[in-house]
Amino acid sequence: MRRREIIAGAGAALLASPSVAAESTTLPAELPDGTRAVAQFVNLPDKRRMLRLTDRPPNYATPVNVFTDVVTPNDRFFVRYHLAGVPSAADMDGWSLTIGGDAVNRQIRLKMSDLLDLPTNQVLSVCQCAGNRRGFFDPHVAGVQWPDGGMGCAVWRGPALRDVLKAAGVKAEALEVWVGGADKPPMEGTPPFRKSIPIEKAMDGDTIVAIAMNNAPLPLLNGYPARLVVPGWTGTYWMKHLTNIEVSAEPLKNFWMQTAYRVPAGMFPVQLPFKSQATETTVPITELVVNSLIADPLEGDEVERSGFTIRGVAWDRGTGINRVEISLDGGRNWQDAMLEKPLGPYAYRRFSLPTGSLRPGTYKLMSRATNHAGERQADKLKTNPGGYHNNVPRPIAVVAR
């Protein structure tokens, strides 16, 4: 399949211009003072208004109002980097992907033309930073203080990772697939960002090497020219600017796997345990937890007492959303929202609820989702040192006049 076919391929019906709520103008009150002092809404090259959290490395959140639609536009899609050595477009000239390791028959190097010649897969999937909503932890923990916008959902297209690996010949003893990208540490001594996934996840047909996003080439800050897409797993495994893949019979032992991105064992539900990276006390954070977000109205909005419609999205690791409930009184009473047709197991599922007429006053809106596995958003925050998986329903105060 050629580049022009990828850009014009299936999924176009999902990419119609969304109708979004008014733009976010204020920072959430729960963010720590240090973040509130430096964060601001800015325009980036190839992107519209984003919430800047840090410049080095670049970390920019998507405004909440964008999440009234399932597909997050490329120019509003969040940006997350661990290292300040971000490649330029010129650095990617002549790009190629090296595949090797002790569990392949031969080392190979693929060019973009080689990837385009492979069968193309497509998946509509949420990409979410593991630290999304870290800024709402109480007490606060170290790390980028993300509000709700460290996530997005896009139509990703490219060859399945398993088809890419087949060209090198995967041996029976393969245990993990190690991946690395073109972003680099800013100084000596900083560990390069490298991750691994279990061979079972690597060989899943929905795990792809994406070379297109929402029917367009990947934006530079979202991984151009190719990135790994691991549906249902947190974004730390979605390696951007993918340059090398190793298939190994051994677990990857580095800072990013054995120290960072770990949580207490048994704290969160998982369908596919990452056994080769688990210890008795901790496991790597992998699969997304069930969650939801109200995107309209926004915190502090004035709404009509004659009634308004609450809109938002819910998502999980791929089990699928079965129910979303809405509270108007801070969680004392709940009622079922209307769910739109599911567009895929890894995608946002939109919900809405017309409130009907209301008395004047302040209302605390909350949403909570339940997936098909019976897992519901947490009632209380599951505290962990990394500030991961905050899926506690968050009150949104609005005033009816």
Contents of the next structure:
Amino acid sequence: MRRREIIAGAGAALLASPSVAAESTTLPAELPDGTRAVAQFVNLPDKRRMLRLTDRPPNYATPVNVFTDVVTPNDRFFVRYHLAGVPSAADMDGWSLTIGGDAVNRQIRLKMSDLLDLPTNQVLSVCQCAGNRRGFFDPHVAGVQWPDGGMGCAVWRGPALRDVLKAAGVKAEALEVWVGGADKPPMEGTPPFRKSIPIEKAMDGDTIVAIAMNNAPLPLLNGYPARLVVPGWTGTYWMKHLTNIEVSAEPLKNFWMQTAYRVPAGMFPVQLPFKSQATETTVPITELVVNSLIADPLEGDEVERSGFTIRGVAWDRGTGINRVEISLDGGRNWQDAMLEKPLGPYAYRRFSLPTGSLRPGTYKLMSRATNHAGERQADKLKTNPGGYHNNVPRPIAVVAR
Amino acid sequence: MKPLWITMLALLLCRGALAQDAPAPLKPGTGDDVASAYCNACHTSDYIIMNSMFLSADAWKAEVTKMRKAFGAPIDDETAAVITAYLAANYAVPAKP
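What would the structure be for the form predicted in complex with its partner chain, rather than the form predicted on its own?
First the chain shown before, then all remaining chains and molecules of the complex.
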């Protein structure tokens, strides 16, 4: 793939199915009252109609109706920062990426032109915040109170991380790859946001340093000019404004690895355990759990009793979606939805179900997905202190007239 | 009441690419000015409102401790006690029996 094609490139067909669903206007009733009081739909300089949870640091959720499409447009893609020191685009002028650490042969510094000279990979992948749907936890837990729009799916393009690392020469004893970005802690005592991934995941060809998102430069708030893309893993590892990489024979020890972003050991299935960061009681949250979302109709909609089509998306950690079932009666009875052609193991898979004619009344719509590993969305919330991995089907009430 | 460094920090952070609204006002009550001053430094005090009303008084105490110990908030014991009491009185749910 040559340079110019990276931004101008093909694959635009994927992007060409505009959403026809109406915009969501209501806030889910399950969110804490305080969240419902401060959250607002707003426009940003390069984002339109996002649900603002907080503006400093910027945390914006994608409205649910956007998920009628597989690809989430850049100007609707969710935004998540821990630290308020967000760089400006001007701060990123002259950007470079250093690669070093005790497990490389030589420290190097790559410019954007160096990345453009490397072979290019592309992956259509969901990026989901570990805390997506934390706001629906019952009982509630502290944190950013995400509804279900702390996620999106995009075409990420750039060199594979392993090709970037190759330039520095990775030693045999490499255990983890540590990554850091340009966003800054608001105060001296706040730990800088740095994360690590196991060397096995770093060497997976689908793990890339993305310099393009949906055939365009990354929006500033999604990590311009380069971010790490770790398909199948929660967004916390997808370092934005990526500026430094260290390959190490040691586990990264800091607040963001050892205290935050951890789940009880054995609670959630993973294919690749993050052994170097595991303790007896907790492990880092890594692979996504199987999940789905109804994007049309929306909560509170009036629907035709002659029948309407339920549409949405399902996704998982990369085994692929095998089945989506839909309930019209709050989870008592289930029927199979139709699945669209899969567009890759890490992408949303669209589903739909025409209801046929219905009696007037209220219907509680739910969807529940099963992946190719046979894992199905949880019937009951697996409570954990961080408020992670909520994949319990959530009823959407609509009224047929 | 508001220490100078907090005002300066807020100014520094506001020069970013994003226009920012003033955070929603905190509920009036003893210590509201202290909470606004100290709990608007690293993030807006909307983080408090967003996380209400479901934390217990103890959970708020733990949050204030976390801000100091894990995130390095320069808040002394006395000020922390004022803020904790304010949060307990205005943003906590009664502890379940």
